[in-house]
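Only one chain is included here, represented as structure tokens and corresponding to the form predicted on its own.
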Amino acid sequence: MSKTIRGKAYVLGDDIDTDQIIPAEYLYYSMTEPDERKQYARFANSGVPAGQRGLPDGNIPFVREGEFTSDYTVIVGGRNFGCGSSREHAPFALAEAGAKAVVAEFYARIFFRNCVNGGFLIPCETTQRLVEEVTTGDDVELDADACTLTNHTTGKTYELKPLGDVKPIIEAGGVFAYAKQAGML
């Protein structure tokens, strides 16, 4: 795991569910076949309703039409991020598109664990509401060790909650890599 992640922010609101992150109609693609897994990137966040995509105007696509890579590295969400089904495809799709981390007020726990266990994204929780502080396209830097998100566009730094017990799993690259490093496999 990189200790710091710097890139453009993509802002979403509250209750972003896994069906919005990757709609069920795209789940037939293989997560292991290279030609198919990139389709997850192409359709990442495609189910987020118009008006909520990249707040505040709500019409900024996460991945441009016909492309497979997002311009955005850090997703800033509100409350209850990743609610809905337990599909691991949701954090996988965001990671395939190029996202490295999600910063939200709180998560549906299964989404949080899918991020950690799969080694897909770093799921950080904020101590304040950032969806009204950060704008899509802002230059942000997440420091997982210092537990901060710095918005270089505005010059403000925000405190994040420590990763706690999941940090070694994230650093290892997922639960299987962690188990292997720890001699459990």
Contents of the next structure:
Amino acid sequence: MSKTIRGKAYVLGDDIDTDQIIPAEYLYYSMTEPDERKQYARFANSGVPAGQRGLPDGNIPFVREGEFTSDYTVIVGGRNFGCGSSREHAPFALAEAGAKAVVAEFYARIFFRNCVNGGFLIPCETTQRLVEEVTTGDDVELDADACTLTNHTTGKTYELKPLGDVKPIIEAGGVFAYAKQAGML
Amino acid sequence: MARPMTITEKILAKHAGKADVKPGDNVWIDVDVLMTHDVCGPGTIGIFKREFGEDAKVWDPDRVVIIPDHYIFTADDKCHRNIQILRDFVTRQGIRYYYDPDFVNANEGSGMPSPYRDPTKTNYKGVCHKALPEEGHLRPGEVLLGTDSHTCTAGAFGQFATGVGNTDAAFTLGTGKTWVKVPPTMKFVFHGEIPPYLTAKDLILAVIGQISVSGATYKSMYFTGEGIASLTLEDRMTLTNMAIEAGGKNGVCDVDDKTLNYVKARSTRPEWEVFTDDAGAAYDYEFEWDLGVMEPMVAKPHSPDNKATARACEDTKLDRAYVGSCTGGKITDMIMVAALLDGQQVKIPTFVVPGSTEVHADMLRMNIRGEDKKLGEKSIYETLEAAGCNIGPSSCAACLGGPKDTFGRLNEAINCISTTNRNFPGRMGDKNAGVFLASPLTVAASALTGHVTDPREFVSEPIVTGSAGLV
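Alternate state requested, the form predicted in complex with the partner chain (shown: the form predicted on its own):
Shown next: the complete complex, the earlier chain at its head.
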């Protein structure tokens, strides 16, 4: 796990469910065939209603029409990020598009687990609401060891909750790598 | 003496090989059954092969259950390809509990499959959460994992059941194990008997409306009291099905004769263990409800916790009604809808999708009192057809939108009242469509009027469901 992640922030609201992160109509794409898996990147966050895409202004696509890579590295969410369907395609799609981490107030548990076990994204919990503190496009830096998020655009630094029990799995790169290191596999 | 524990704690302790566990403990547990379907199965199989090897064997082929149900009736080639991936895998692995949509041709360009002609003459079942109990894969005291968030439905049978992602499922596929953090338990006690105008859907919408879509995050939801005992086993499944809509890790009910009669008649294995909450077990939250004063509820767009009474929404005009899914596509749901629509005409397009081929067969076989129909009597199916309903073949269908050619999908920004479980933006198709979640009674009453309607205007006596769904 790299110690710090720096890039542009993409801000979403509360109760972003996995149907919004990757709509069900795209779930027939293979997650292994290269030509198909890039479709997950293309449609990442495409189910979020236009006005809620990239707060505070909205109407900012996470991935531009016809492209397969996002300009945004860190997703900032509110409460209950990733609720709803258990589809692992959701953190997979965000990661395929280039996102490295999510910071949110708290997560729906299956999404959190999928982020960790699949090694897709680092899911950090904030100690205060950041949805109104960060603007989509701000230059932010996550330090997972120090448990901080710095907004270089505004010069403010925010404390994050420690990763706790799941930190060794995140550091190993997922549950398979962790189990192999621990001699379970 | 072990500390007092809840049902969920006892099941997890047993599967972890420990005398007791407490909320917050991280434990590795043995899994009894792993279920997957056509949307998450191919991805799970891909990870399994990558991590364990092309020729690796699953941990126990008789504990893996594969139920294609999501994208069956679509012309999309990739959906057919995904079913073929499941077929190849179960053949190579010797997995016998596989329920093939045998009418789907996986050749490229094979088009929209013609549905099964006779629901009793296909290996295909339909919605996994309905097929699991029908085919004998649920038992009290067991641990079920499934690559679907509504796997929590099985908690109605007194077991621990929860949804997982592909990576988790692939890990279990190879090892038979998973890690879990033991959840604290929230206790919901319902007093009184279920009145004829309420169903478990009204109860769970009231609960989610009170605690919010994240109110049970990382927690177990335990539903108990004589109100729950008075529910049919199928209606308890509606309750536990929607535990995930409050963020719950699992939902669970007590085991009684209704549970045991069903399991004894169906289970593929002869043994199970019934757990109960110990006196003195600790709860994270307790709330009591009186069924005598509860009202028919809806969840308005765009969240399952956006609660209102049906009565308060009577001004809301509707464009469509939808009956189906793991939540509201069971035979007792169909009987409730048929009882209200019998001899009437729906005012808005009404789509009906049986939750399984068994439900479909029962709809053809039974009258609207849940008995074998006699000569000259209309079946449930005929009653719904005569009322103007558009009935499709069993599958998840429009509950989750799916491919554009999915039966009943909301392809425009219209208002739909639905017996399904989730109404976040875009869930049933168009991002701007408004989905109102409600009980089968409220959906049927609303189909008759064209606006959100309290079913008390239509239900005066208990709706008899006969032997439907009992064993």
